[in-house]
Structure formats: C-alpha cells, structure tokens
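Only one chain is given next, in structure tokens, and it is the form predicted on its own.
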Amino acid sequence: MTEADFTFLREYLKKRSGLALGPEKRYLVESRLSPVCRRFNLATLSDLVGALRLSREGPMEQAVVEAMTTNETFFFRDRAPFDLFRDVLLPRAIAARASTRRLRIWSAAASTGQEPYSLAMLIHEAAAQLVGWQVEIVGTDLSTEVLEKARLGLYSHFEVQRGLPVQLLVKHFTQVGEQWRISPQLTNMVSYRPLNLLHPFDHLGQFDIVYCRNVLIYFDAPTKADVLERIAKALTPDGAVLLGAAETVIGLTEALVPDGQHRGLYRQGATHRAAAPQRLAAGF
C-alpha cells in the first residue's frame, strides 16, 4: 500500500465513520481490509481504493467501513454503569415517569447487541415496578453485520460467559447445540437500527437515558464535540447519558455536564436546557 493509497483510506474512513487513525495505524488497515480484498476479488489494497475513488455507495463501502470498526463488547461490559442503572438511574426514572410510564433508551454502540440485552435483564429483573409500562429500548451500530447478530439473540458459549452471571444465563438464555439463544422476552425490549452517528438521529426521538461507551475515543475533538451535542438534543430535558470510563465532555461542549456524583454520568448543561424551554424537567 502506497503513502497516497493510505492517505486515501484514512480521509475515506474519517468521513464516513468518524474513525481518525494516526500514521501509526497503517499495519491496522492493511490487516483488516485485506479480507475485504479478497471478498471483492480485488489484488491488492491499491486496487481496492482505486474502487473506492471510482465506486458510490454499496457493499464494498459498507465492508470496508464496517471492517474497520471495533466491536469488541461483552455482556454487562465494565459492570460499573450497569450498577449505576440498577441503583440510580432506573430508579430515579419510576419516580419521573410515574404518571406518563414510559421510559425510552438508547444504546448508541449496540454493537452484537450485549449491552442493550443487559439493561433489558436489569429492566426484567424491575418487572415488578414497572407494570403497566412501556420501556422501550433501541440499539443502534454502524455495522449492519453485527446488528443482524443481535437481533438473532444466539450467542456462543464463550460470549455468555463473559460477564454474564450464571443465574442470568440460566433464566434468559436457552441452550441450542453449542450456542445459546436469548428469551423473546428480553428480544422483545430491543429494537435495533443501523445508524452512523456522523449523520443525523433526530428521527430517533427523544431519550430519557442514553448509553454511548467507547465510541468517541476514536474520533477527533470536533466530531466528538458535534456528536455530543447532537446526543443533548436527543435527551429528555431530565435525561442522563453515560460515556465510556476514557471518555469525557469536558473541554469539548457545554451542552453535557458531569453529574458530579456518579463518575462517567453527564446531564444537559443549563445553556442547553436554557435553550429549549418548552420541554419541562421532570427531576432526574
């Protein structure tokens, strides 16, 4: 692969994922995308980005966007926000919501969809205080691939086994041969969408928590300032979000703020709230 070939997928990639790779990043692409080589019948990496140059969108640009994106995730992943939803956040939403019961969340990096499939079993395990409720959940990814996996539910054994406890699995999950199947129950709570987070998501609606964890660490400043702003706008005016543990708001927008008690929690900042007083607090 040229200098110019690599200079070329990085400003590909950029602008249609967000991804910015450093120089140092070259060993990364080549290695992941020489499959996708292989998949088109193309010879080299410089065949595929004279494709690329030449081609508008369409599976080879989905592969190659999609090949380069990190889906690494695991059932209750960092264990830490899944307690903060348990005992602070899922709480604090019965006592907002109590006359509309309706609570909405949004998983922004669904991924194979663990993370959403896990809040679905702390909601299950709530079911009690939620009767008569409607919580819907939505997973949302750039990959098409992955979301298909997760609307599936099927899971092998080594993915159900990290972080997932094993009264968990034993209530929610149904063995089939050597994999696992989640329940319709828990299938039911999720709805997934494709979805790139460099374009719009107004269309989404409104959240009232939203989960969006290791994802900015791989844009630069200005796209995780638009992108955290944009998700501002996504929240209730009560709402809460929560980043990854190397993620943070701080020098990069004004319209999320630090909870200030719960490390990795962020609220809309007063100049955003300020900014659309037509929606009224509901006292997350």
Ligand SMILES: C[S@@+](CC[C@H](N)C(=O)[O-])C[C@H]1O[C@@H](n2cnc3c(N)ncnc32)[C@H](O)[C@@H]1O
Contents of the next structure:
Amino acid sequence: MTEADFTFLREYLKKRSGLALGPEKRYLVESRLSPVCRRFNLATLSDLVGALRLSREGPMEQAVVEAMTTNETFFFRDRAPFDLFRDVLLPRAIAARASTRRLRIWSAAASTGQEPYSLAMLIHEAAAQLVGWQVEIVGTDLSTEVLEKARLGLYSHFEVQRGLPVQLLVKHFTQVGEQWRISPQLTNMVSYRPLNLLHPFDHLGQFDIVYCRNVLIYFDAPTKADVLERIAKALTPDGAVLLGAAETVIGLTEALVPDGQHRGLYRQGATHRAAAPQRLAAGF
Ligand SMILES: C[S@@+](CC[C@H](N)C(=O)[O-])C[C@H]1O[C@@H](n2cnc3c(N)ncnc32)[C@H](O)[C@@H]1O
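Could you please show the structure of the form predicted together with the ligand, as a counterpart to the form predicted on its own just displayed?
What follows is the whole complex; the chain from before opens it.
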C-alpha cells in the first residue's frame, strides 16, 4: 500500500464512520482490509483504493467501513454502569415516570447486543414494579453485521462466560448445540436499527437513559463534541447518559456535565436545561 493509498483510506474512514486513525495504524488497515479485497476479487489494497475512488455507496463501501470497526463487547461490561442502572437509574426512573409509565433507553453502539441485553435482564429483574409500563430499549450500531447477530441473540460458550453471572445464564439462555440462545422474552425487549452516529438521529425521538460506551474513543475531538451535543438534545431534560471508562465530556462540550456522584454518568448542562420546556425535579 502506498503512502497515498493509506492517506486516502484514513480520510475515507474518518468521513464515513468517524474513525480517526493515526499514522501508526498502517498494519491494522492492511490486516483488516485484506479480507475485503479477497471478498470483492481485488488483488491488492491499491486496487481497493482505486475502486473506492470511483464508487459511491454500495456493499464494498459498507464492507470497508465495517471491517475497520472494533466490535469488542461483553455482558455487563465494566460492571459498575450496570450496578448503577439497577441501583440508581432504574429506581429513579420508576419514580420519575410513575405518571406516564413510559421509559425509553438507547444503547447507541450496541455491537452484538450484550449491552442492551444486559440492561434488558436488569429490567426483567424489576418486572414487578413495571407492570403496565411501556419500556423500550433501542440498540443501534453502524455495522449491520453485528446487528444481525444481536437480533439472533445467539452467543458462543466463550461469549456467555464473559461477564454474565451463571444464574442469569441459566435463567435467560438455552443451549443450542455449541451455542446459547437468549430468550425471546429478552430479544423482544430490544429493537435494533442501523445508525451511524455521524448522521442525524432526531428520528429516534427522546430517550430517558442513553448508554453510549466505547465508541467515542475512536473519534477525534470535534466529532466527539458533535455526537455528544446531539445526544444531549436527544435526552429528556432529567435524563442520564453513560459513557465508557475511557470517555468523558470534559474539554469537549458543556451540553453534558458530569453527574458528580457517579463515575461515567452525565446529565444535560445548564445551557441545555434552560432551553428545555419543563424540568423534572430529580434526575435519573
Ligand atoms: C467497542 S464496541 C462497543 C460496544 C458496547 N457499547 C460496549 O461498550 O461493550 C464499538 C461499536 O461502535 C460501533 N461504531 C463505530 N463507529 C460508529 C459510528 N460512527 N456510528 C455508530 N456506531 C459505530 C462499532 O460498529 C462497534 O460495534
């Protein structure tokens, strides 16, 4: 791959998915895109770059972007954000939404579904308090391939051994050959939609709780700020946003501010709150 090809691919990926690749990531690009070359019968990466220069959107362009995404995830990843959901966010939401009995949760980089299904399992545990409620979990991701797996809800032995307490495995999964299928009760709680966070997402409506974890790390600062500001707008005035352990709003935007009490938890900043039509007393 020539220097010019690598520069083209870096700019191409940045524009398409927000992925900000340093000059040292040449090897990563080569190893991830070589299978794409083979799939589309292209002999070299330079041929792939030539084809991308000529083409518009299609399966090859999608394959290039998807091949460069990192889809690493597991059930109850980092534990604390899910303890926070069970112990703080969900009880507060149940109190704050007692009159509407409606709760909307967004997993904004859902990958293969472990994050939204972990939330679904916790909601299931609180089912007695949620009788008659409409609880919606929306899982979105840029990659259609991971969403397909998320919808299927089929996981390997290795995947169910990562982070999932054994009693939840027994309760919600059935073994199918070498794999484990999550119960329809849980798959029915989550709706999956393809979404590139670089594109508008107003059509998804407003959310009470947003989990946007381990995706902003791949973006540069202006892209992070833009996505965070649009997430703040998609949030109900008393809503909550959870970011990944290596992610923050600090130095990027004031549209969201740290909760102060709980690590990784953010709320709308003062400017956004002032603009909101009404504000509920307690945040989630
Ligand atoms: C490392 S996974 C994080 C999964 C999960 N949130 C977690 O923390 O375990 C990052 C996901 O972000 C998705 N992604 C990358 N760029 C994106 C973009 N521009 N819009 C939406 N999703 C994106 C990838 O496809 C991948 O599935």
